[in-house]
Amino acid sequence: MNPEIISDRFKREFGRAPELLVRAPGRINVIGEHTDYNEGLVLPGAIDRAIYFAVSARDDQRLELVAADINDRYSGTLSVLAPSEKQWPDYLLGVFSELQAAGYTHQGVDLVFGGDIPSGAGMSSSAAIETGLLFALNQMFALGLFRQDLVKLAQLAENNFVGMQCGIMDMFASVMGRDERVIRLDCRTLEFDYFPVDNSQYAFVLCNSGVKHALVNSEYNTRRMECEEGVALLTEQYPAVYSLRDVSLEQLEAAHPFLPDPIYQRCWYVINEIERVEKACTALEHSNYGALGELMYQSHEGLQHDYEVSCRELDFLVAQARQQPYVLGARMMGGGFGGCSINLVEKEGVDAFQQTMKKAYQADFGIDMQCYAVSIGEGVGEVD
């Protein structure tokens, strides 16, 4: 869906124009993977794929919120905001809640929104929902909010009100990003620099797998523990140590005879994907793209064998991405077991690319693989 099409639906449902069309883009995590909750280095960037609002002020109380992908409807008002049966509204509900917890009154809304951001794919549409209609309100109602503010009042409204204990990476990148630059924010200190993309002859192309193993909450809540575990008995050796963002190879090798094998390779994986972050950013400073890429390879290997969360879907994926002619670079992005790899392609073969990857998939897995051609670009903002 485009802005147009929500504009035409919010007319359609509430007889008028709306007062203010907004884009808020999905996100894609070029390098640094489960390094956030490690106080790490991470390398995002906003993309060409985002959620559209309509929105308008009403003179009361209520909020009239409408789905247009799903075409759903829900009717509520400021005064009472609990999480919905429905769950889709408690990404929009949950802004509402963490804007009157710090303090900021306003009127109730009529919204329409919708986009072409693919549900489930890795691209982070919660954070879309969540900083779009912060940066609608901010400007409709003069909030005074600064963009930094956006960034924490939608991480704060998905982990308080949706549940979701999820980091700030999505959050930030669908806010902060700016066309043909990525990202790399640094996760402790929420510090951040920029680095170019040349969107004109490469794409990020994103393979779905189609499966999402059950695994991946639990296993997402046992490699943190294994983490905090890490960083417990590497103190005991370096009192300095805070988190594994604070510790060299060379202290994790000196340190391997008192750490136990899986969390001696939770720690080995962690530590290296860090540095590759600050890698990544050489390879772009001097347009060093199969450096680039070699180093995605190296983060799917990491997170393959050392890391563990992987699965066989996501590693024939990058196989077959190894053999492709135009492939710099594929890794697995996201939690795991399932999802999506990110191929970094030359542009003038990413056609033949997705052609080729959707046969092979089919062939070995029996599914219609969905592939998602993006490029980096602009931050949430009004639409003309």
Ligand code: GLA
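If you're wondering where the values come from, they're calculated on a predicted model, not measured in any experiment. Positions refer to the first chain, counted from 1. Take the two forms, superpose them, and find the largest set of C-alpha atoms that agree within 1.5 Å; that set is the rigid core. Compared with the form predicted together with ligand GLA:
- Comparing the forms between these two forms, the C-alpha position of residue 81 differs by less than 2 angstroms, with the core used for superposition.
- Remark: with the core as the superposition reference, the CA shift of residue 232 between these two forms reaches 2 Å or more.
- In the core-superposed comparison between these two forms, the C-alpha atom of residue 97 has shifted by less than 2 angstroms.
Could you please show the structure of the form predicted together with ligand GLA, as a counterpart to the form predicted on its own just displayed?
Excluded here are partners and other molecules; the one chain stands alone.
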């Protein structure tokens, strides 16, 4: 799906051209996994895969929402916003609901959306749906929201309406992304910097495991609770501690006797991972891609053994990648239990890498794996 297809579909559905065409990208995360909700650091970037929206305002309160990718339609009204049985509308309805809760009023809309972010692959198609709609409504109804407001409202929509207690990383990357730059975001203060990535020599290649184990949401929420429990226990030792961001490895070691397993392991992983983001930024500043790759491998080890959010398929992909020439680093990406691995690959080896990985995955899991060499691009905006 591209913007022309979405726009044409809008004309067919509603008999006129859309007022506005919006592009909202998915994201990768180079390193810093499960650190966002621990007030830590992350290093994501927006990518060249996106959800497109064709939208027009209506003069009543109705919502006519068309999901072009799956050929489905939701008809409703702004005055009754309740989770839908179909689920896909919830990502949109959640946005309308959060805007209302924040006191913004506007008319209904006719809308068609669709794109080329594979769903369930951990590239944050849901965040893109939320940020894209928010951007469109903000433009069309002159709501006066700043980019950072879009980020926060999108996260609230996901937390409150969809019921996924995600952190802020995905929405932030989708809104604040820049061409050829990754974002170091401090999830405590929301301060951020951009770091250039060398697109000419290296590429980030995603390998889509094609699986999404049922545990994704429940285990995600469990990890959040385990981290909170860790913080509560650590605060008894160190009253100044409010989040895992405040804890040094030395403090954690000293408090080990008070932390049962697996709480200790979870904290150990998070504190190390935050440190790895710092190191990764230094590596990028020095164009030391070897060091960056090594940190990615370490991140995977932690996610696999200490945070325990990986799965057989992802471990296989990372182990295979390690054996390939041209590969500098690899790890699972996103929440875990499926989705993609992210691989840092020398550009000249990208094709060979993809072929070998596909073959190996087919042989072991019988799955025709999709690979995506992504480039890092701009955040949400109008389509020219």
